[in-house]
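Take a look at this single chain, the form predicted alone, given in structure tokens.
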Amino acid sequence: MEWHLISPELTMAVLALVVILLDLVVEKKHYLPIVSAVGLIVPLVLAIDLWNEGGLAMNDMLAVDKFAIFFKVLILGITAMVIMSSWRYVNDKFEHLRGEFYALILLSALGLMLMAAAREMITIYVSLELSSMSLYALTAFLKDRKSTESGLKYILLGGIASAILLYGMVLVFGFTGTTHLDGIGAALADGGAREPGLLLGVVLIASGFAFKIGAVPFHMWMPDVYEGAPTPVTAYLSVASKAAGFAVILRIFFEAFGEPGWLYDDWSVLWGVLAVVTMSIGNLLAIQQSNIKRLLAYSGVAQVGYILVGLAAANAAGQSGIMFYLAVYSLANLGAFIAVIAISNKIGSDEISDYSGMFKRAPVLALVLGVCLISLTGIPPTAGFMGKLVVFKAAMDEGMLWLVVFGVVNSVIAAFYYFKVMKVMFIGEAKSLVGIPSDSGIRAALVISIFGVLLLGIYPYALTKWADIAAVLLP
């Protein structure tokens, strides 16, 4: 076995164990976030080093291709930013559980990295459960009523979604005789029969992963979980989980269900309809929210709808468009949540009304949050505009004008609630003139977010080229 092909995952597991051991033996716990964040450099370098390697690992269960490496780098970057920005929050909320918090974040990232590389059904499922179990625990970390309730809802609904996903995998295995994605694709291409049981398996698999990414009607867990979970966990869950979920969806539906033609057409329509429903319901429910975390939860649902436009296009441009969109969405959404971490930790509230006049108290935080919300709206010259442009263009190339029209209309609707938050921050009366402090980790993460959002809005070529190269690994 060529162990170097899974070296990023191995070093992530070792890093998590090191953090746990340091927590047990070192008295000064403030080194733990530094060790966790700096330690991520090792798997990041190892992942980038494998860019031109290629190959298969673990008896062909894991792919070492540019597609997997793209998502590994994205997940590692997200993890680093969340750890950097959570230092003060973790110290204030659960100082005695710092080691467990950072170790669980790293173990969850390990599961997500394995998901992005998995090309076999059982491996996908085990990787999904590894990340999910860590996230279930992190969601309930505050141990108050809201946090406990959100953790309970997440684990119950997540368990049901996992059962649905597993049943779908069993049905597909029954009709194809294999759990390897390339083997499933070959079996379907040879047979090509429109079997109701096979269609049911495909629908159940789509449903299981629709829960993971938060698509309607499997989004019901998101508002409560986002509101009750610690804000750094919400930030991590809002982007990392979606990125890995879309990585698996792309790999399964293009490698395993790309043939026969009738199946390809069926799931393209399925994702197109789901895109319209998801973006519409997400935006309409977001308008009604008075809590910033719940608003961003429904905003995340709507963003999933826009990303699904690229999946419905079912072409190479759609694949690379999804990858580009996930990267720029991660930057904007993390920037928004990191600003929320700093503000809410000081004022002790997530109510939008309590953000009134925030520009007078924390002008930098308010500006960063404002720019990130503009990017989520999809207004130039931010990266969010380019993200929507590439996925909408992919749909236009396939003649799906109706889908693009729904996307544009929903973007206009989304502007209403994003600008409502900005109006409160920039025009509202400040309830206090006491400043909002931010530590060096939060400032560094905000700089990365705002720089990425503006740079990729003006010059997206490098990232789009990287996404194009990584996406061609899928048939």
The other form holds:
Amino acid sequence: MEWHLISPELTMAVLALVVILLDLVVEKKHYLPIVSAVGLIVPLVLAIDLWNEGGLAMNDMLAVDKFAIFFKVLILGITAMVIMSSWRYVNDKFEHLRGEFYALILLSALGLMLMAAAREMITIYVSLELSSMSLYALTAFLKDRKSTESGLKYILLGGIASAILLYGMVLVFGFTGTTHLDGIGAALADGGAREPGLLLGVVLIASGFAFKIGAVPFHMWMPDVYEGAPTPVTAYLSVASKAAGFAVILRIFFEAFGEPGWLYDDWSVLWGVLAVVTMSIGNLLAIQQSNIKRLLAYSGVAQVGYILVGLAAANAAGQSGIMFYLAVYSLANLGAFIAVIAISNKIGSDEISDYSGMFKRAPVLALVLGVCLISLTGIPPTAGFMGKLVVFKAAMDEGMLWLVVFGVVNSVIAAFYYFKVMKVMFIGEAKSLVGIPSDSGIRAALVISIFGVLLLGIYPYALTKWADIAAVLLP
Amino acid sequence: MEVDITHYLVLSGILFSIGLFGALSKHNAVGILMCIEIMLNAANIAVVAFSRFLVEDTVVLTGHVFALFVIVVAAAEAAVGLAIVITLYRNRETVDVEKVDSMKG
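Following the display of the form predicted alone, present the structure of the form predicted in complex with the partner chain.
To see the whole picture, the full complex is given below, headed by that same chain.
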């Protein structure tokens, strides 16, 4: 047993336990976010250290390949940014539950890291539930009307989705006789018949994960959960769990269902159709939103649609495109949400109309939010443009012109509601001229996201080269 | 008549459908949680049956282990779910999901 291969996960679990213990014994609780954020450096360094090594851990249940490490680093970075930027919000809103808050965030990040690495269905299921269970609790953390309601909606719909996913896994296990993804791939490649039960299993698995990433028609939970949950949790949920969801989808569909050819063609078209429906419905519903968190939720649905284009392409370029797009989307979406956290700390509202004249009150925050929204729209020189470019190019390589046409048309529709927010912020009348205070954590996180969005927009090679190396999944 | 894998799979399919129908149609949040448990246990029956009948005269243990993990996860899910339902009741004095609709659009 090579323990050092799972050292990032082990240190992550230890860090979460340390935070819980410190919460019990330490009087000065304001050290907790510092311990959590600084402690994340340990798993981060250990994960990067494994980049050149690779191998299989825990009886072949966890893959320590470049693909998994790319996602682990992404998830750890997201977690660190969320913890850094949320300490004031956490102090204000749930002072007595700070330890639990940080421990749950860390545990759910642990679940997501395991999801990115798991190559066996029991492990995938358990790590998925570890992350979901922590997120259910975090969603209901404010314990007020909206937060509890969103927590209830999340756990009921999430429970149904995970039961559906489980049934799909059971069917695939029944028709192939193994839960290891490579074993399933081998069993199917070697004379896998077009059994209806097997196809049902694949579709059920796809639906279960479509819920996790929030693809239409399994997106109904997203706006309600995003609106009611504490804003840092929303920020975390909108990027980290999507990233890990895509990691596990890529791994399952490439390693287990990559062969035979008919199955591959089937799921490529399945995700292609889902991509079109997801981006169209996400954008159309986003247009009519008046709450910034709901708007970002529906914009997130639309973004999932663009990312699914890369999955429908089902080639190596699609894989690395998805990884690049997810990193870029995480930077921009986190930047937007962190600006929303800073603003809602002060004005206590998430209505877009209350953002009127925000440029006069907080020029830096408004500019950051503006740049992040431009990146989400996909306009150069921001990274969002490059992300769309690589993903759409992967689809073009496979001759899926129809997908790219839908993607481009939808990007234009999306510009409408992103610009609407910017118009309110930059041209609208300011309701008051009181400034919006921000703290060092929020500033640091915003600098990282803005720097990343602009750097990757001008020089995408800085990340695409790593994504290309990490796109190692083969059928 | 010998009981073979088909019988178990039919039973499991029926249970899963009952659970899914209940989860989508019930008004009581606790009832929905119970229906989710039925769905998970339907999957358990199927996975143990597959495990038992997959290879002639030998038992593949993967399915049994899978079922044990699912039981643990189901218990954890019920704990978190009931905690949220209790908070909901304290807030609104109802657990009827039709009345929990302050967010729309």
